[in-house]
Amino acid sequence: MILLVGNWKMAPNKSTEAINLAKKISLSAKTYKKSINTVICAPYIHLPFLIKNIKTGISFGGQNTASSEDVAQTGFINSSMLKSYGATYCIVGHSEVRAHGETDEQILASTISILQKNIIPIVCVGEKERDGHGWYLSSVKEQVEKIFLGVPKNQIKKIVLAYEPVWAIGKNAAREATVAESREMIMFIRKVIADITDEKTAKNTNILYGGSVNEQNAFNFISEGGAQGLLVGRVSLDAKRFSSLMKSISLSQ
């Protein structure tokens, strides 16, 4: 089963035309239901309005939590708040979260605190920049290990991983990531894990890419890449093209 996570970010505007995109993703998801497990992780302002109205097809899920239920942090909700909305997975460590400041300690913190209200982490690793010498595949395994070390052990086995390379997003990009470059990093990752815990664990951990995925790119980086699953951005805010992606992805299946 491929998972495809959609990472809204700060869009749509309004709780109507979320619903309203839902929906008509909603009716894509049913379709290839026995192939893609389709999520879509909101802004959560908008998830009790997408929970209460879309029943079937999707799952959601919050794009960050603070690292801790303390309530003194200004602008920020906890994984209780999810819970209670009925998100069941969260992003976590994003690239642009990172970007912003927060350390692996905190992306850790907010994992455990995800695992104990029973949600799906969906963990973002990845380097800034390539370099000749290699040194990003260290910078990628620090990342891994925090996570897959501090985590109990018995709740490893419910972590998603999404491996971004931040070289390879958005409008900056330097270039689009190849599937050679996929597959390196997700076998190099796999390979972190199995030395941190055990091979079984390793191959059964859920690998997505996330860089600048769209419907042309998207089934090879499954097929040929490595990744069991895909962290699309803006292609996730087109209905029409978001259902294109998961035809794509099905027939790889």
Ligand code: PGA
Given for the second form:
Amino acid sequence: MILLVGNWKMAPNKSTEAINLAKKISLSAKTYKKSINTVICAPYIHLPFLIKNIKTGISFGGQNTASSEDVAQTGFINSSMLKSYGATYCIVGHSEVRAHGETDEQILASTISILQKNIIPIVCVGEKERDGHGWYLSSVKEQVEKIFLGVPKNQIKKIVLAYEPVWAIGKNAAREATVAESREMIMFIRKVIADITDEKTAKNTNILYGGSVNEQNAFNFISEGGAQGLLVGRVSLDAKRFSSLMKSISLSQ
Ligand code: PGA
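Return the form predicted in complex with the ligand of this protein as a structure block, the form predicted alone having already been given.
Below is the entire complex, every chain and molecule, led by the chain shown above.
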């Protein structure tokens, strides 16, 4: 089963647009539900409406959560709120949030609080750039270790990781990652997980690829890039393109 996660980031602006878009995506998702599990991580403000209006085809998730339940955090939301509205997934550690100063410690704390509420965390890891010395490997290793060493052992198998090279994300991406780059890094991440846990856990960890995924390259990231799913930004805001993407990856199963 492929896990396909749409990250709507800070769009769309209106709740009616959000519901219309989700309805269209839900229709396509139903067509491919045998091979694809589709999740939409929407802005918090839309989540209650989406979850109330769209009951089939897709599951919904948040885009981050506070690292503690201390109420004195203006502008934040916590995992209990996500749970009470029926969110089943939550992105954590996205590079766009890390860029605002979110630390590995906060990401770990958020991950633990999400798991405590029985929500599935989609933890994003990825290097800012590819250097010639292999330092990019150690930066990803550190991010993965922080999570896998910190999360209670009995919760580890619930974690979903998303490998997202920061340089390949968004409309200002330097370039797309190659399938070989994705495969190598995902193999490397599995080795880091195996060193902390065991081979079986490493093999079973659900690892997604994200960063400029579109209807043309999606199939290859799944069939050759080592990814068991995808985290998709811009293309998940376009129902037609997202549907073509679903069609293409369904052929890899
Ligand atoms: P993109 O975003 O697909 O627009 O590059 C991916 C992400 O940030 O998760």
